[in-house]
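Encoded as structure tokens, the following chain is the form predicted on its own, with no partner shown.
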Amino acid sequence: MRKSYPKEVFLNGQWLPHDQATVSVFDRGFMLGDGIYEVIPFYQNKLFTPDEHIQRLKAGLAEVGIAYDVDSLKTTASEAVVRAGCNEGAVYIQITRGAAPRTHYFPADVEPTVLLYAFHLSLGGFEQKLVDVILSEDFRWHRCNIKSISLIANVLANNFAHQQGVLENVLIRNGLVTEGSCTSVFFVRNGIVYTHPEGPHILPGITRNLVILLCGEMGIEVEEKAISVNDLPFGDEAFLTGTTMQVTAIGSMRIGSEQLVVSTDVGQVTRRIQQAFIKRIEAL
């Protein structure tokens, strides 16, 4: 489905229609990258776990060193929830350091650019679909855990992923599976659940980490444990969390030419994820 701008946007304490706000061209993030964003779901109107997408985000300004208090972005989330006038979709954030002519040390006493928008996303159904991915070397910088504006290593793989036909890159580094180019991976053998650990290699995923505590509550067993390209066809079953994926099984990998079918369909694990999954949304 094609994607559409939203009618408004929120941009520096202002409501504004898309095609009116604007920012200037000596802005970081537009010049440098310099900026953190932060997508968090919604369904119902209601925003799901927003506490842990705010948080996020607090923590990747203060990784880079931009001062700015997100504490009342989660009522102006909310308030685009609302202003945007759909069931369910996803409320998009970012900040960057803000317009000063360009250096590549930090510049003092500018203001942050702030932009933030809520735009509708068909979330249903992801427990019944088989996504297919490739899997391909790991060339992003080393500080992976900072969701950082700065995207083009991502844009790259997601893009070589779309040329092959295939939903998914699934990156490898030093051997070692590490995460998607926008999604957690986790891969379930004999009952139990892996996942890269959390570290400067993986995004610190919202829903990967929601995953993890739901295990716990099922009393699946998780090993916050790198997987080896080499152990992928002893896996059972395979599936990528993230935001917008929520929890989607993968029926195959691709590794060069070879064509690695993790199931024809759900598994077991996976499916009880993703009912336990569902019924907290239906909580909300």
The other form holds:
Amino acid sequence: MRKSYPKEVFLNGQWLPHDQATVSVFDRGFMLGDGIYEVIPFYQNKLFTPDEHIQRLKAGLAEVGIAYDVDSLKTTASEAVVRAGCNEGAVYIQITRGAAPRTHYFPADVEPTVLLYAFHLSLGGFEQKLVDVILSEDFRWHRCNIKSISLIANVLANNFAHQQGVLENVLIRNGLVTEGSCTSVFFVRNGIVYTHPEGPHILPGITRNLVILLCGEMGIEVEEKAISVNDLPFGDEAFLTGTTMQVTAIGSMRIGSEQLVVSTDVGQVTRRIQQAFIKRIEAL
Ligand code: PDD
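Alongside the form predicted on its own that was just displayed, please also present the structure of the form predicted in complex with ligand PDD.
First the chain shown before, then all remaining chains and molecules of the complex.
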């Protein structure tokens, strides 16, 4: 299905019809993938966990030395939701280093390019889904904690999954599961929830962190420990988390020619987490 463009976008301080919003061909986002992005979900016209997303954006910009004060963006994101006129979806924010003659080093005196818009996304019903995934090698860089717009490795991984007829590609680095091409990954075994620890090999997912918090509130034990691909057959449940997939159960995993059925129904622990997550949304 071809997706549609948002009606209007916020570009460098101005709201513009999407077809009138343009940037220089010398923008370093376009030329070098030199920028940071964020995706904030909204439900019932309200931003969900906006402060956490803005904080991660701020941290990402600091990591790559782009000087931009993000504090006003929460208000702009709320305005985008109103302007988009849909109940649920996400706000996309992208900040690049700006336009300058091409160099590999940071150019002096550039103004960052700031783009923001809201778009519709169907966010309901995730708790009824079971997604199939494939597993393949994590060939991304060693600073995956930065939400960089240079997403070619994630694009290749995700597109490979789609070519195989599944939604997500779960990545393996040195025999350990890191995360999905655009999601965090959790496993459940004997009632304990496992996910890769934060660090340079995963994005510190906002949904991931909320799930860990919710588990704490419910007394579900969480171990932030990477799971070996060899241990996958011994897991009881597995699920993906993220802004676009929320908390979605994994039905099956394909590793090479091997098909591993995780579950034919959403597992008990996953279901409890989903219910707690839905409660959070309802409390907005
Ligand atoms: N992706 N890991 C990766 C590599 C991601 O790209 C994402 C999010 C996540 C989940 O993070 P969060 O819970 O903060 O959404 C984990 C976004 C949605 C995207 O690229 O569109």
